[in-house]
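Next up: just one chain, as structure tokens, the form predicted alone.
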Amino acid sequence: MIIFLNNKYLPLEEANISPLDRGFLFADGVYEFLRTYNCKLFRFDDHYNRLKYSAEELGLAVPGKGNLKYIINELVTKNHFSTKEYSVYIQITRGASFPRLHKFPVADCEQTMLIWLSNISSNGIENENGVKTILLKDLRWGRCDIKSISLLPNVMAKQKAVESNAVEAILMREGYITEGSHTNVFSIKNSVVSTAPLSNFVLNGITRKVVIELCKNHELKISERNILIDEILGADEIFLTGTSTEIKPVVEVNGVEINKGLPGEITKIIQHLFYDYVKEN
């Protein structure tokens, strides 16, 4: 695999990052994850704008949109991905500096930028049959709107889900649902599709945004509002969204069956609308 690291294209096994990199020492950095449909980058502008927002919130710089696209296209060529569906991982950190100090280093510290491509695997079975989830307390930091590489609480929540024979952990804070460990959460009650409003505790998910657009464009009732924990357990339907997750039905939460353990009809409609949309875009 050929990756991009600090203005160089090189084999993954030859890539090295300083042990003094602030991403390694402090999780001082941001990332972005996007994918293709029909061998074309999906909603690239939205992903770029989110990366730019996250970086600027931390005082980091991002390459221009055209430059970033050029790097990705070069990686596609060098990795022979032009006829494949693939994902793109982008990470930017504040770079290496010494001595190790909490404060930002001097302005001339060179940032670290890493980009790689991966094959996309199918979600077919899970997206058709639905998945089990658990509820966990949201222990993440107070700026979840920033796509930070500081993901340890997310990792711990996901691991707890796996150990509980579930696929995802739905997080709760002060009596309300926020999001999943790596997904946005939607619930449906009485034909109204609801999801938590954007805030410092909810990431501006791109697939979330697409689902809201599709609901509005196809006369499905959609509401961005705070969802009580009791509401999620009593929902008619639940689904998760994310770039790799797509639209994933939830059929169980904490051992409680949702819709008799089956994906719901409105969820299926939204899935079909989504797949039709990506085929056309």
Given for the second form:
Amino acid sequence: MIIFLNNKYLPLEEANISPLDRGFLFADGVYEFLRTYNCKLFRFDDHYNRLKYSAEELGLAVPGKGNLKYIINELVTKNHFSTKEYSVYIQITRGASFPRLHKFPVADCEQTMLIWLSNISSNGIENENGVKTILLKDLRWGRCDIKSISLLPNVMAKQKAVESNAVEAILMREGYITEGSHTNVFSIKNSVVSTAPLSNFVLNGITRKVVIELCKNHELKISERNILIDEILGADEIFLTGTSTEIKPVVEVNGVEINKGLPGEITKIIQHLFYDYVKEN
Ligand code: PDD
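Starting from the form predicted alone shown above, please give the structure in the form predicted together with N-(5'-phosphopyridoxyl)-D-alanine (PDD).
Whole complex next, starting from this chain.
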């Protein structure tokens, strides 16, 4: 596997990062995760803009859009990628600096940029049958709008879900649902599709954005509003969205069955709209 690290294309085994990298020491960095459908990077501009937003909020620089696309294409060639569907992981950190000081270094620091491509595993069964979830307290920081590499609360929440035989943890803050450990959350009641409004506690998910657009364009009622915990437990349907998750029906929350344990009809309509949309975009 050939990866891109600091202006070099290298076999993974030959790639080294300094132990002084602030990504390693402080989680001082951002990331982005995107994928292709039929060879084409899906909503590249949206992912690029989010990366730029996250980076700029932390005083980090991003490469130009053309440059980033060029690197990704080089990685496709160098890895002899023949699949039409692959994912792209991009990470930018503030780089290595000594001594270890919390404040941003001024002179001796060059950012670290890491990019790799990967195959995508299918969502088949889960997205057809739906998945179980649990509710957990949202322990994350106050800037979840930044796609920061500081993901420990997300990792802990996901692990707790796995240990509970569930696939995702739905996070709660002050009585409301924010999002999942690595997904956005939608609930449906009386044919109205709802998701938490964007805030410093919710990531501006690109799949979330696409779903909102699709609902608006196909006359499905959509509302960005705060969702109470009781509403989630009493929802007619629930689904999760994310780049690798796509549209994943939720059939259980904390042991409570949703829609008698089956993916809901509106969720299935949105799944179809989504798969049609990605074929054409
Ligand atoms: N996760 N919310 C959180 C906290 C996320 O980490 C993600 C994505 C999403 C969905 O965003 P999008 O639709 O743009 O993928 C929502 C990525 C995939 C990850 O951590 O690997």
